[in-house]
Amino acid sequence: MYGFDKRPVLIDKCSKADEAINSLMPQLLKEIKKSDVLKKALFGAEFLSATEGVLVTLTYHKKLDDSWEKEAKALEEKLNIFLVGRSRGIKKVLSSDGVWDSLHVKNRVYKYYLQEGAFSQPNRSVNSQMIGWVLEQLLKSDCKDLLELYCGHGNFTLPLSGSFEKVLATEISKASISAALKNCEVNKVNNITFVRLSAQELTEALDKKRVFRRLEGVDLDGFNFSHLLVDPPRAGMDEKSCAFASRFKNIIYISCNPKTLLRDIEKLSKTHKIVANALFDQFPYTNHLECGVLLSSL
């Protein structure tokens, strides 16, 4: 990290991080410094903490050969972690490229497989409250079927599925869809259909403008959507996605960027009104806020 005068600032602990990550960081650094193989050309380390372990990704500016793999495996076993190495598009998985996490939502525990490199919510406690808030809003609604865009590994999809007859969830990431299907099976949820489509592709499919092999066996006409859930990236939704969302009676909008959320709500306000909203602070002492908004058609 660099200070205002551009000189490096040493940070030897990070109390805001997950406890497992905070305690692991100095141990990992100590062990890496002992090894010429592990420390040479090391660019950075990323951490993914879950209830059943911590996954660490080490990124290098060098080729990862057999000597690296041997010492990395010893490090993985010594610290009882899952370790992945990355270098110029190469990914070396030693034991696993994902880790299982448990999430308590209302009166149920859900298990999620969190995959290295894929998006996951960073604050387990706040994430649970955020999903719980959405479920409370649904108690006030007439729920039929749910369409979810940007579903990821099924973070919202699985808990919300109990409030609907059927769920169609879309995501463009192959890794996330793979994890979502695995999570669905482990949690014994059987009313969700996951498909790998972008928001634009789904719009074209629903409007019967295009036929997708990825939708083979999926009866789109058999869904009666009462709600749309969107959890887009920080860039928010584009013009076409907003126009598509405006077709639904109820919109649940989860946002990690209040600025793009405001921009999109201004567009949606032509057809919808805000029924409920909430703020969730996943990153204390920063400017980042997670927002939840429920909109209903005028």
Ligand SMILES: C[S@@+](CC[C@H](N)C(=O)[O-])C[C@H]1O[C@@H](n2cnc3c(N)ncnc32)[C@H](O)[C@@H]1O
Given for the second form:
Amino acid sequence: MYGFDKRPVLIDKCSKADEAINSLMPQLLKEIKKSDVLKKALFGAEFLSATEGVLVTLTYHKKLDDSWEKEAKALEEKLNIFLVGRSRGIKKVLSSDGVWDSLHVKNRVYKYYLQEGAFSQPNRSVNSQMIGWVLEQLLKSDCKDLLELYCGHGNFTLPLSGSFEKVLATEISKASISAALKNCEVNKVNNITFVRLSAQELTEALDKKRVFRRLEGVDLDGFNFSHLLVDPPRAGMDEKSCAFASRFKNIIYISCNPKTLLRDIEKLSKTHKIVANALFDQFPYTNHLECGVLLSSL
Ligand SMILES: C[S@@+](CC[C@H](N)C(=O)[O-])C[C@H]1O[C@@H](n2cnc3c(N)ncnc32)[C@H](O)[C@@H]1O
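Now show me the form predicted together with the ligand, since the one above was the form predicted alone.
Okay, now the whole complex, with that chain kicking things off.
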């Protein structure tokens, strides 16, 4: 048996990370080390970089009191960042719980509010190409209404909405749906209905097996879906959601895990054929890969 060397390794650069994060990390560390209040019981720092700034979440094993808030506010101003403190289920927002990002897709710029703690794509330029690829695929088919599952803050939804008459987009995270509604308003898009529902709940609602108060005022029967877009987490789609997807004529499957994508495509290949596919190096210098697949019913 070979043992692992348990001594800590100092990592003072991370070339995979965004440049803004790379330049901020050593400054942040230096400032935190100067303050007993900020450094005591700190066990993690997470970074969210956007075109309009960097948001840092500091997570602690202690209660965040007034003295922490005062020092954190001074640090926020000194480094020109947004700071959020987290401790035992409590979240302390100093000036903002998110940060605005601009994304160029084809000839348009979209503004997105990236909410702290919610999912956002890690690579802006690859993300923009990925959305562009989906838009190009849509030119090949007749688009009526779009159903999107796992929509996050509307990353795909907003640029795709221009190709459809109406869009119904759902997602499990409250924070993402709240950002999606904000993003819709700021980008002046008015043909999208965002609802907080899991993929499983939406299937039950469409099949009229369950009634949800969250769907009050939404006319599900008024949609004529020609396309389904799914962008699930690494685990892929569950058995029921896959069976649900197989009812749609056109499926756009975006995946960050080729293994679960293969598993799900094998199931969908009983009813669908692959029309186009693309690979996106969304996570350079890692063995992770983002894939896009367009499927059409047999
Ligand atoms: C890979 S992210 C994609 C988000 C979005 N499409 C984007 O490009 O930013 C997957 C999303 O699925 C959501 N999610 C996870 N499990 C879900 C479920 N069972 N039903 C609906 N959404 C779910 C997560 O909150 C996350 O926002």
